[in-house]
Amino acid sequence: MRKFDFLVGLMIVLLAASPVCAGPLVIKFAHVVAVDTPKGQAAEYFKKLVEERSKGEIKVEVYPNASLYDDRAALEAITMNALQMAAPSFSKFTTFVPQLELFDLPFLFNDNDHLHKVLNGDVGQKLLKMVEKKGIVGMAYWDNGFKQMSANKPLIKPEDAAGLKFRIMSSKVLEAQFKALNANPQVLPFSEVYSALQQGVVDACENPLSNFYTQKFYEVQKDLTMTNHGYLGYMVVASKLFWKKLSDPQRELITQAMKESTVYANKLAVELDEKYLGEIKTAGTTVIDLTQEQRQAWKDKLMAIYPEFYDSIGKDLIEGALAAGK
């Protein structure tokens, strides 16, 4: 009997150790936007690179449109390794890394060149490392472009926003931004924005062009103002528990695929902005281009909130980001 038990035990050990039975390593990657956005396409590109280069030994399951988790739930799942990767917007990290609200500040970046000097420089890399203390590995920044404001009335002067209910992500900076315009900020999950606009729960919102178009907000918003007032990007993160279990070659493969996917994502963000702007105009939304003087009026009004965040974000980070554009 003892010999039989020993043989059974030995078979179990050998089967558990057998690479044939192990199956592929599975990475669940969740995000909340459509597949045809820069983030959605970059996630699919990352999946393609990883699966091809690992020859099927690593499988990436991508879950778009909050089909597995919304961003906030995704971060909780990441810390427990119930989810291996996600790409939430910066505002979802700010409860435990308030410095990331830096990226919500209005008119912080002059253009894409300025933005990437910050992301790839000391400020951006310092912020990327801050999330690691929370059981999360910060891997990369993915762009979704600059935000524009939309409503069912023309927004030309800052005063035009007064009294409107604006949907925002959960962010003290975004709340202060719209209060500075005498508007009413309303926190809502991204998946609920279309119906909220349709039903009048909110009147207006801010979005990059890719989100505005792919979520069909043009059906419920008549006017879009090209303010370019804020940046919407994402931090791609991985579970620290998952990351530690990988072999060095696996980590190297995933890291390289992420670097290439980041270049792809950020190039695509620029290209899709141009494409979707044309589609939005074709769909019938009135697109308003501000003059330099009109944009400066918005800038003066909104940048006045910066001192409120010197303590929580860090005056040094804010000034470092601004200096990169000079």
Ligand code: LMR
Given for the second form:
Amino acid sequence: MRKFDFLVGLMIVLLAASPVCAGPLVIKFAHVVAVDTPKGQAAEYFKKLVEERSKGEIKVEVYPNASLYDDRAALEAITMNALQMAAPSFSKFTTFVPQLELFDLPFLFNDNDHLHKVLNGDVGQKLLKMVEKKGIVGMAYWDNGFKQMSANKPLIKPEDAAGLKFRIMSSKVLEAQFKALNANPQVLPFSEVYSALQQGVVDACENPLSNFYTQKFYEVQKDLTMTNHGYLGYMVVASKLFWKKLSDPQRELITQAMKESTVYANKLAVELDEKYLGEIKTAGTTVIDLTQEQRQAWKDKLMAIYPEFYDSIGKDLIEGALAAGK
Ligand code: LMR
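Coords for the form predicted together with this ligand, given the form predicted on its own:
Zooming out: every chain and molecule, the one shown earlier first.
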């Protein structure tokens, strides 16, 4: 009997110490867009790299389409390590780091090169550090693309937007942007936009083309103007509590996979933007190109809001970002 007790005890100790028994380390990665978007695909790519290279030691569970959390809830969950990773758009960080609203400023970036200079330069580094102070690890920036405005009427002059209810992400800059057009901004989670457009809760919205197409907004928006007025991108973040628990080799593996996934995401963002422009036209939404003068009228109207954000975002950050484009 004694011998039996001893053997059972020994087995328990051995099983508890065994790595097989411990099971894989699970990273839950939540996002709100479709799988066929730059972010959706890059999250899948990251999963593939991490799982292959860790030989099953680390498992990445990707939850697309807000199936686990919307962005607000995801950021809360990350601070508690109920969620390990997410990639919310910059506008979703308002309550944590209002300076990230820099990226919402209309007509701030001339093109992708200008944007990348800012993200990969001092301004981008400063912002990652600001996020770190909030108990979140800022890992990378992933592109989506420039936003286009859509409605059920052609938006050609800034005055055409007056009186329309525009869905916005939770950002003071985006609120000011639509107020400057005498439109009515309404904050809604991404997952509710289609039904809000369908039911007339809102009339109009602004999205990069991959989100417009994959959410089927072409079914509920007749006209889309290539305003290219603002940028939508992401900060990929991880829970600090989770990050601290990793071993050095695990952290290195994840960091390297993230580097490669970022290259992948940004290349795909350009490709999908082009691809979905064609698909949107085929789906029946009228795509309107603005002349240089028409676009200038939108610029004049919308860039006038910058001084309102000199305090909350920082004049130095805004000027630093503008200077990178000269
Ligand atoms: C939105 O809410 O419109 C975006 O943040 C969605 C996304 O993640 O691209």
